[in-house]
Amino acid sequence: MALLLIALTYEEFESWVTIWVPILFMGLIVFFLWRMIKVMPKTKPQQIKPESSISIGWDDVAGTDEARHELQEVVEFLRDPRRFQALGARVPKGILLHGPPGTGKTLLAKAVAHESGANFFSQSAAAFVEQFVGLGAARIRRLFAIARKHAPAIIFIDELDAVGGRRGSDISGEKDQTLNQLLVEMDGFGTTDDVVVIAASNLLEKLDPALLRPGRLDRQIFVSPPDVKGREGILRVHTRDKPLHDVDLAVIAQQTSGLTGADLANICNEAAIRAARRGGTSISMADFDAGLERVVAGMQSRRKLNDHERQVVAYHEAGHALCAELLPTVDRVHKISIVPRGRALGYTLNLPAEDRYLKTRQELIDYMSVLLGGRVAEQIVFGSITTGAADDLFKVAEITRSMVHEYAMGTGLSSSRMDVGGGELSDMTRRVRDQEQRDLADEAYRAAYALIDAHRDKLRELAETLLRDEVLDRAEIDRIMEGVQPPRPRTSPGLRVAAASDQPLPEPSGD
């Protein structure tokens, strides 16, 4: 090549890198693309068939007995569509399952897609996503044109989120093009009847107007977390094929408010595996509890702690304890332990003895005293506070937030939502809301110093006897506490409003 590069004249080297230069270039670049696109995940909907091995029915789905009567009037229009047509009904184009994770929305399509006689395809929103602009459209162009070819069909797209967010906000534009050529395949020139579409998301408020309109998504179905019926309902679920010795399902339902049928499905995996661990042949309600501790409160560490460190902790969960006791509001505590679980050096569990969707101003205080009382425990026997309180601290904040914020349960009308018309907070407002948290916090912190500088002896039993057993179940606390009368029920100032709240308070205090 060098020889030949020195044979050259000065006109024909440059005639020869004009030509060949660029040959090679667009080479390069024909050879990369070919190579970006033979490593590309080819990503196909996965088909269930009317005939597939799926064993999900509606048997195997409980607790949501709203979200499943929905589904099964679609299942029974694909099935027997002229009932319906000869009043002039049709069957909804999309229904949108959403709420929070682990309540079984992916388990109810699995449920429609062995129940109905319709073809059933599932992707992935996050399939449809690419860095490559139109590729995204491209399949779901291809997913809607398969379902309809063998419609009736089916179709579900999980986590709608990833795909159906607010248009705006994608600076590459891949997003925005998807989910605009989503909108057409339900509801366009194109569409058919005998084409449903189910989504799933965790994400109501972040999809697109748009795409929940009546015509797309015609109908929006929380499934929420089970009631006690349909705790009890899921807990036979994924037991009926567990052996049994003398377990209560109707006492460990009422014990879980708040979890979601993924919880329970653990819990109850969780009780099998301490039974074959402990080289037992059924699973007892022993098992039981001590799966509900470790979803609940976490996994046994081995950390070890000086004496000190576990007085603290003994006096801190205590102190939890104390004011729990003490609060008739409060949920009862069910065990203390000062034995370190996941992140925290020792855990007060607290659990319902019923349902509860609403709560006073007052109930909310009273609960914010309970995280309090800890520290408030470490600065009456030790005279200084340690960082052990950092969670409970951090719950706090975020009670005195939605409810000077979101309950108007302030001091006055200053902490009412004033700013729902969108737009910006001056200041002052903003630094009249943070006084309010203060005080809501200081009240709160009040009233936790009242009860246990009241009850010093009840304090040291409790964590006397925590240091010397580190455990303390709900008969040993009923012996401790026994003769001591709760205070009468404390009016506070301000607004008495129930707050109705879509997520239950976090459960149980653990430092």
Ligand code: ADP
Second form
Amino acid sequence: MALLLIALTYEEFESWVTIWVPILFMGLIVFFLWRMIKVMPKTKPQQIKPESSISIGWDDVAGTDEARHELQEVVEFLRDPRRFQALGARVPKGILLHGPPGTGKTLLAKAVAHESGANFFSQSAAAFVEQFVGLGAARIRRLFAIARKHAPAIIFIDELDAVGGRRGSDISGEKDQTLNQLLVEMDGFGTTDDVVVIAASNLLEKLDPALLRPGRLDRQIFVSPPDVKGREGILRVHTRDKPLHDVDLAVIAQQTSGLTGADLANICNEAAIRAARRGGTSISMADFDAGLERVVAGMQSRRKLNDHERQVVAYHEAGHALCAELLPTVDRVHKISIVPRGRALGYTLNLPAEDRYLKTRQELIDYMSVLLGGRVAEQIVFGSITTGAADDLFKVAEITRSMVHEYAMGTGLSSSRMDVGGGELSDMTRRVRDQEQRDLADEAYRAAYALIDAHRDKLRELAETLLRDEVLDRAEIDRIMEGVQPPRPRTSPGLRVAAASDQPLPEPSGD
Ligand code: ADP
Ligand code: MG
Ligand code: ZN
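Pass me the form predicted together with ligand ADP as well; I've looked at the form predicted on its own already.
Then the entire complex follows, led off by the chain already shown.
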């Protein structure tokens, strides 16, 4: 039976092979030819033309006053190049906007184009790097030729990092050729071509130094994350056409130190979405709170915790919060939650009142105490610790490392030596420094232990309230902490939005 079946199918198979394989083969050839024809025109002539109707102006950009101030000069030049040329002024031909992602570099370039009325040719550098060597270079050549014809014009090369890395690092040579062509074109600029090149990059250090030489991208403008006034301005831009109810943008600006313009735009959008979903007609402060939380801490996850896990997480977060409340140099707790979000099972959101970038040794120790507070609480209440504190420990290790190796804030054993930060360390020095790091972490751990041990009642109250309500806001924390005196007077609060979040516990088995 089985044999017969095989014989039959084999016969069929034979006729199938002789008839169908040649047909299939030809079909494949036709298919590939057709694919090639389809791809060719796309890589070849692809039209380069100025971007029409950019509606972004200075009004849409906030918090980047310095960059804007420098770019104003370019705007004036492009509006009336003759006025500058008549005086023999040398106007920058190449400008590099650099800074972290989301700070508004692309936005600024568009604003320059709009405000100057110049033709705007925008290309992402990644688009230049073609499959075939030499095509990227050809595209650059064409781009510059066309822009010259349409002068006054701006050539904007976004994400320059894609081709602008140090030469010699890519195997095909395509990137290097493209970059070389870019350099050639910029050198070939005459003083009468009213064309300005603006490029954007996230990391100045990674660019090929040849790009930054005089005559090329020789004016570098750093676009920094906004300060508190800047953040308020950006929030204002992004809420311009949104109905707000009792929303204090200045307060939100204070709560978002360290965030970029893109983050803030995101928060405004999330707030509007939340207002719409709850059927509101205007956006409230609570909507913004939710938007902020979502952007900073990530989306609420569906993960369900069992009772014991919830207890551990509640005490862990209560430990963080209690230390933060009791330590005067640390940011105030804005919110505690044991609703899992993103990778975190729970989190304690600390919000500073102002941006500050320098920290003293004591402030760093205090901050580490807050990070260790979660683990200490678990230890005190359950007598054991879980892997939930892994992320906290990682941060502590990072802090002690920079304290010892970069700031020479160790216990003093190795700081007296001259080799701080320099070259290879001897084995001996390394051992001493490792010890110093452990000592610093120990100091923070002991402080956290003493605080939590002395306020076990408050720890319990925070944790139990969390287990009941899942989320504690500032008012509730105030109520619970009432009458508790911080050991030292509160000085000005600290650094940035720090979501002390925790990695998941190990999956409970058989769950
Ligand atoms: P970058 O190019 O620096 O990565 P983008 O210019 O692409 O940043 O910014 C992304 C978005 O974030 C913008 O479209 C805008 O909505 C918002 N944004 C960023 N910075 C600002 C700013 N300074 N003012 C207003 N909006 C901003
Ligand atoms: Mg950009
Ligand atoms: Zn933690």
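As the structure is a prediction and not an experimental result, all values here were calculated from the model. Numbering follows the first chain given and starts at 1. If you superpose the two forms and keep the largest set of C-alpha atoms that fall within 1.5 Å, you have the rigid core.
Any CA movement of 2 Å or more for Ala262 between these two forms, core superposed?
Not so; Ala262 is displaced by less than 2 Å.
For Glu436, is the C-alpha shift between these two forms 2 Å or more after core superposition?
Glu436 C-alpha, core-superposed: shift of 2 Å or more.
Taking the rigid core as the superposition reference, indicate whether the CA of Glu66 shifts 2 angstroms or more between these two forms.
It does not, since the Glu66 C-alpha is displaced less than 2 Å between these two forms after the core fit.
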